[in-house]
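One chain is shown next in structure tokens, namely the form predicted alone.
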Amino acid sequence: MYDAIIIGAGPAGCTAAKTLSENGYKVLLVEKFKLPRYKSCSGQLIKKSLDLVREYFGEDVPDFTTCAPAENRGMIFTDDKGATFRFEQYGLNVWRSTFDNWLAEKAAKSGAEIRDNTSAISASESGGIVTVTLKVERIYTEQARYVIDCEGAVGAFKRKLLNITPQYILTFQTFSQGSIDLDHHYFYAFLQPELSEYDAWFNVKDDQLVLGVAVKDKSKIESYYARFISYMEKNYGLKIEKQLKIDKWIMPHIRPDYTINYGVGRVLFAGEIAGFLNPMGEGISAAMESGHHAAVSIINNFDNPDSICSDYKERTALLYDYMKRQWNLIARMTDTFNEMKV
């Protein structure tokens, strides 16, 4: 028996997992692929995430999970009509892999149990106890009494709890040998409708050119690729020399009732399938917010489930203020997320 499953080990279920077992509590954190593993992401941490790191796990980012160039110096962002907007502020770059296989770790070093190649496939709740299929060579069962969801976008175990079937946002990058003439040091994003159906971006990782785009159409990512490629090489002079890999992804949408789902019953949501999640995909300061306040919530409701669901909601109020703040300001950017203004 545990006090709580976590599913996921990405920074919200790292985050949850990190608070719960270093408070006493027993926890069981599954992931469902092999630790470290891969996850498509810019992998930029902006201020806020470095802050909470700090907060959370006690300590600064190792430079071993960072990738050249390590200094994210902010974001540049180009509307819809071409103007652009700098937003500088210090930040990292860092390989996803190895920064949440560091955030796993601190956890395991907290106490939490760690099984990584897991999949949850359902949870039932009887008599305060829930009970979580989860799947590796064979089918078994854990008990907990909580659980919180921390799986990312995909959110199958969410999918099968509430039966819903939620909306995506598709990305597809490629990573590339080339140069291009502008700043590593910073992160790009393009909001020209011609360009995505959500936006296109740029960003260097270790020397490796990363370009991008978000559709909510999977049959026209081919020709807004390449039309950004185009964009890309009048603009500012792109050459790309050999392409090194492609990314296909999936993001919440986010759209403008700004629904979060906090959870049901003894199970909570945290990070991307709760709906945290602000502009151009940045989830990761909010996906370790939102788990830390999941963890709280349970601590200081354990043996009161019915307010548990009120008390993270009332805790994670500024993280919700902020993030629709951040959509705010991309919507009076550009035409392309007028929808999102508040």
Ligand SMILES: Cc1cc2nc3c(=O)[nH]c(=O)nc-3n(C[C@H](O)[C@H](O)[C@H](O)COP(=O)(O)OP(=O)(O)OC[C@H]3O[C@@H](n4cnc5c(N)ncnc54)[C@H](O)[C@@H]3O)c2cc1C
Contents of the next structure:
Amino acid sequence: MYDAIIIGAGPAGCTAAKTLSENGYKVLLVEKFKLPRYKSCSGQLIKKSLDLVREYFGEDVPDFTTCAPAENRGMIFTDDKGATFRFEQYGLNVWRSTFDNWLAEKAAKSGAEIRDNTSAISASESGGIVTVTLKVERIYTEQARYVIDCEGAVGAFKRKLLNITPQYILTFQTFSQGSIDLDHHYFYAFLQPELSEYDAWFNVKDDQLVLGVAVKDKSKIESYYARFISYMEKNYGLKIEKQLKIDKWIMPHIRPDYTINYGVGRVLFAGEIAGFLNPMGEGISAAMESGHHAAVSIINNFDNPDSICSDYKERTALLYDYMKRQWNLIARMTDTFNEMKV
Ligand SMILES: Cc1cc2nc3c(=O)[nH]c(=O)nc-3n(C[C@H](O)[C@H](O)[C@H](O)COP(=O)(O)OP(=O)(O)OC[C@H]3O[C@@H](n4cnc5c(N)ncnc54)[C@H](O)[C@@H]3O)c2cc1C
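The form predicted in complex with the named molecule is what I need now, so please give it after the form predicted alone.
Everything in the complex follows now, all chains and molecules, and the chain you saw is the first one.
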């Protein structure tokens, strides 16, 4: 019997596992894939993420998790009319597989038991105990007083639990050898509606040029991507010598009327699956912060389950306000996100 089973070893799950286990709680962290697992991501840790790592994990992000150029100097947005806005801020450029694996190791050092290659399939609650069905090669169950679901955007576990169909944005990015007349230390977002149905972006990881587009309709990926590549060739001298990798993923589609799902019964949601996601897909800081607060709410109300969700909601109120302010800022910058104005 565990005090908590955490589903998913991303930033939300690792932070929740670390917070609970370092406070003496018996924690099982399950991860669907073999660790270190791959996660499609630009891997930009903004200053807030770096500060949260220091606060929750007790040290700075280690050099071995970074890729070149290690320093990210901020973001440069091009709005729907072609005007650029610079946001200068120190950050880091990491490979998510290495960074997230380091977070998982830190959680393990604090006492969390980690089982990778293990999927959480379903859960049922009875008499104050949650029974979680897990699958490796066989199907078996484990029990806990609480579950924190940190499974990220895909959300099969939550979908089964709540019987809901979430809305997604599809992301498509390529990694290539080549050259471009842009400073590799920045993350570039392009909000012109002719280039994507959400945003298009460029950044560099270990000399690989990463070019991506986000769409609502899967069938439009190729045409938007082709338009984005010609735009980059024409405006920034992009030259692709060899395409190395293609990467497709999803992220929650944040709408003006979105709500955060805090939890149901003894199951809490944290990170992307709860709905925490900042504009341009910046979600690592929100994942760590919500994972931490979900864990603290369990610690503070362990024998008082009816108070946990409301406590968690209160603890994340500032995070939610921050997220709304960020969306509002983007909405004021560009008509593409006008609907997000609050
Ligand atoms: C293309 C792209 C670029 C991005 N760039 C950035 C960026 O530069 N900076 C930034 O801050 N954010 C970025 N994000 C967003 C960021 O990746 C997410 O917001 C963040 O990873 C969310 O963390 P999480 O812990 O909630 O989920 P995840 O990191 O997705 O972790 C969830 C984990 O749960 C596991 N899992 C899923 N289902 C189960 C199950 N049933 N049982 C067991 N395990 C399960 C998954 O395998 C995964 O390891 C980007 C996203 C995309 C798609």
